[in-house]
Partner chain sequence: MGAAQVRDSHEQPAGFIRRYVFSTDHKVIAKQYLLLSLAMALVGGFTAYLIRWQLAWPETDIPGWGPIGPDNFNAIVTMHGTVMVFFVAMPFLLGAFGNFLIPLMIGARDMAFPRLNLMSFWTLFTASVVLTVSMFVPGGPAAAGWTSYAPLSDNYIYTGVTWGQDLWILAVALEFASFLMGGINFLTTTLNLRAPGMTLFRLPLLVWMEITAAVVFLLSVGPLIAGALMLLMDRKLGTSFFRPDGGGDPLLWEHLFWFFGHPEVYVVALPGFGIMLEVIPVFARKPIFGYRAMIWSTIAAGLLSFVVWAHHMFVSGMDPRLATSFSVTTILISVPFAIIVFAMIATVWRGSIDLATPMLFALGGLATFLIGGVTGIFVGSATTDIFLHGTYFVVAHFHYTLFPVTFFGGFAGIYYWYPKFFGRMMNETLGKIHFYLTLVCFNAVFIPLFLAGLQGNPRRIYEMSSYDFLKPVQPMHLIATIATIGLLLGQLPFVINFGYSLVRGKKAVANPWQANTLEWMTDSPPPHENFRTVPIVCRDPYEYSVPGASRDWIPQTEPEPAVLATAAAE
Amino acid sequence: MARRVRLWRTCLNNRGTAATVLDHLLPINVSTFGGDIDHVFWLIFWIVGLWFIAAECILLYSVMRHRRKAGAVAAFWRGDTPRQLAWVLIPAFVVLCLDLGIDYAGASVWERVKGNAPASNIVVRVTAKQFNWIFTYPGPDNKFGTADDVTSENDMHVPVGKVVHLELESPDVIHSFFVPNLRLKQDVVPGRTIRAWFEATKAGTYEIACSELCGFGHYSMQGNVIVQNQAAYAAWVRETWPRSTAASSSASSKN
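Please render the chain's structure by itself; use the form predicted on its own.
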């Protein structure tokens, strides 16, 4: 509780804006497309929030203004007149316009995230299974399923400032790959290879969670995206990968 109070005081003292306070309610964004997703999120929040408050105020006013009184008879309006219909059609039209506005704002973000991914030489195969994450890197031949593949359990190392392509698969049940800091969430469906991508903008360690209830050990299905600067990532490659593979991958990360 004390931490939350300090956080609110810090936000108000530093900039004194509602936007600053609200920004701290979300995990820190460290992806190139995260800001666009946050924009859509807050757009929906404000539209729905303000509409909710307005509707509740009108409802409360109507309850108090037209509450039961001695001698007063309730009216039953069926919408037979233009004035009565306006009470239904005007709010419906406003809601439709707001919904179309949200769709318009979200469509461009959807196209950027789910459309054609930027080119990249870094590809990681993500296997989600009860109850951990397996990350596989291709070898010098840049093909999966060969002898020089490198596998890591629950920790995925990537370089900062580089586009990373993911190939998500599952051998058992439906999982969901969720990295809040990257604003990346993608279901993983058995029998399918689903592609996703991201570009991290800040080095650090960011939690991976499974956001699909996948069994009794669902709560323990956690991992980390370890975003490293170029030197640290190259060092990890040299230490972990076969020598010939390390040289190839290090060169790829510099492209």
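If you superpose the two forms and keep the largest set of C-alpha atoms that fall within 1.5 Å, you have the rigid core. Numbering follows the first chain given and starts at 1. Since the structure is predicted, the reported quantities are computational estimates derived from the model, not experimental observations. First, how it differs from the form predicted in complex with its partner chain.
- The two forms, fitted on the rigid core, differ between these two forms by less than 2 Å at the CA of residue 219.
- When the rigid core is held fixed, the Cα atom of residue 72 travels 2 angstroms or more between these two forms.
- If you fit the rigid core between these two forms, you'll see the Cα of residue 62 move by 2 angstroms or more.
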Contents of the next structure:
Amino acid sequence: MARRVRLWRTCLNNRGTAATVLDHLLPINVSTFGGDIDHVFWLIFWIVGLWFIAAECILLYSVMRHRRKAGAVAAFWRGDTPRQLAWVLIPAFVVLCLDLGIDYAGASVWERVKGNAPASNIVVRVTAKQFNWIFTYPGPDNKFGTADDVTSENDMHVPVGKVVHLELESPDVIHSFFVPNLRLKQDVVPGRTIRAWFEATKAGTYEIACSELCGFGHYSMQGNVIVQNQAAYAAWVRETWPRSTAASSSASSKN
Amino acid sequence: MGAAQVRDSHEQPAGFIRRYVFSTDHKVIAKQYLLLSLAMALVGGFTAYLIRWQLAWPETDIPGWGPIGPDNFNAIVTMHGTVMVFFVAMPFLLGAFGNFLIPLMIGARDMAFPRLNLMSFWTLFTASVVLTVSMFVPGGPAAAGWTSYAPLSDNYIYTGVTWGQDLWILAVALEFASFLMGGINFLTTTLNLRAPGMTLFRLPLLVWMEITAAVVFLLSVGPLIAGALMLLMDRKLGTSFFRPDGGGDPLLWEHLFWFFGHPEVYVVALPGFGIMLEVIPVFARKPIFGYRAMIWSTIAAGLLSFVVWAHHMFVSGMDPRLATSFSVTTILISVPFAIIVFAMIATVWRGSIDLATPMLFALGGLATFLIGGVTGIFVGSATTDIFLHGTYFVVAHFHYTLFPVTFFGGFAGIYYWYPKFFGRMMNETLGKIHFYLTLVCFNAVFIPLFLAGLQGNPRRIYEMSSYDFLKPVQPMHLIATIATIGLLLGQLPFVINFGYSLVRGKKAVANPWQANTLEWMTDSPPPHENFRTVPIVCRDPYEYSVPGASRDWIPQTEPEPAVLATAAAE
Ligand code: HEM
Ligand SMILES: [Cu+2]
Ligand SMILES: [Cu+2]
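Starting from the form predicted on its own shown above, please give the structure in the form predicted in complex with its partner chain.
Time for the whole complex; same chain goes first.
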């Protein structure tokens, strides 16, 4: 299984078992921006991981080392002089700098994922409703709301290596469109049309889970993103879409 | 200052009802809060058990309950969250400890408004009754999550829940009213009834944290009370504040909820920290490191908590250009907490550490909270939150913040102040067994849930067999559930200890831990109006191991000798 090379792995020359375990910490990523998100994840992981281990070790060490012994007297430090407080304030300042670094690294990725989407002529309208996903394609005329629209329930076909635009809508309650492998999550809010996008890098079937509580069927709002290579996608379009703009309204998909 | 001393000393009321039921004595009220929160903790713990059993062994009848359906499951998750946050953590940390300790620690005879105090408890009691009743009404209990997002919570057609949701709103609104009254009392008491010499910068940190929590609560809850009213009107009067078909906006509810909801985390966390901060210096025999830095950090965290709420809404559909600014404020809030945590570690460093049960719980709470703190950075970054939002990673993260403060902090407080509450000591061996079981099992519940979350496992999922990508996650749920059962059974030594010590525990002396703060300068338990003579405060609360002093603790009431002056000069 060819996986994307991640930032941390370039830091580790050999792949020990620890690295293999870490490799499985996140599901395989198959979107163009997912790798960027994962980079930020691993950046945070290593920064806070090291701080965390250091803090726990110091705490544990000091508890072990300074257990009460007869005759031993505790130090008398109030930590109220600048010199003593520096022991706390300097690490806190470093934390501040690292935090800002994390935000800086994250901001551009956020902008890429949630900001303006790259141009595309593939648009799918995603209707999340209690309790399934309806995918609507504009059909050959490339317009929604016309007779040649194609709908599909719970399965969304998309081509690999193409930017896909989504228009998310809900007629009832809030849902959330979540495809772990695409690193894509976006709430679907009734009353608005929310746009999202992705570009898949690898053919395959990737599951969609609803990740906002939407009622008793929430757990069963499972769907699939079926990423196909160009030929297979074209074949699917040929089979399920009406042949021309002179639409025959009965030709929609029967999935 | 000093108003308390002017008031006449009242006799304790004679009748049973006036004395123990509708009492205005803050100590009695504190015990009522304690009892209520522990009773509700049974509900919270039992619902946790139901949730966990279902996730490990779906398709089976839950022992002690029976089969469970997806709608029950949502209701149980909703009740679990609501009960734990509003009816366990708050009554426990604010109601019980705040009420008991604020007057004692500042040297007052009671709260500033004893009757308001009585009313706030009974309002909370009513709220608990309403919530409990709501679990048994036709249509079932509320099932829209403890966050009650609209429109799911707004119209019964989406959940089938009718009365349950209305009563939920009522219960939560009553709870808010109760803690509003309580908060006013905390604040007024601390500002007005301090004993002579008890300046603001001689207050024990717990008092600072309780009143900061009270202020944060007072300032944040208003919009949500309005929101709750709007939700109720949507449901009952056909308005459409949150209904898009009538021109309303579901996101408005999210903003109102989280404008309160995030500060609420600090309302719970600060008193929990406060307890740890009282316990650590006593068992390390060392002054708090950076007392003032802690206070300023607490205030800073309180203020910052008002400008981070939208980190719960990164992928909600709000304007994505808002996200980065909320990421920055969110991650900034880690700085005051870093200062507090580092200063706590510095307090432990080179102490003379006695690992008695209260200290174990305080240190254990600090050590586990750290995981909650660092994982907050992952969900505070809008970028990584795209993936992590709404998954078990979030569930594990907030349990790692709330559980340590509520239960590690709370248990540290019980083991530490039990002698003051009830005049008897608790058993140390049982206490230690309780600690280690809680520590090990708690981590064994939630570390697997982090891993589940990292695979993208959504939360509030009744059953996950329809998802292929969650198949590898199932063992994590198994471990978490077994550990949950261990965690719950691990509370038995506590229950036994608590009950047994009430009748058989060793009689406590006034100051069994040789601590400095004022509550230890009076009998255990304290007499009706707390102090025989009004204490005069002469010094800071944490004078332990002062060089040159005759013993390693100097009570706050002890007049300042020349020794300290020389110690400071060297
Ligand atoms: C006894 C130990 C506990 C266990 C085993 C436990 C377990 C859980 C689990 C598994 C969930 C997720 C349910 C789901 O998403 O399907 C959950 C949700 C939650 N828990 Fe706990 N919990 C415990 C203690 C606490 C405490 C002490 C608090 C707060 C003070 C708390 C507050 C919450 C909240 C607010 C939720 C979210 C409810 C919702 O999604 O609406 N829990 N708990
Ligand atoms: Cu859903
Ligand atoms: Cu928050």
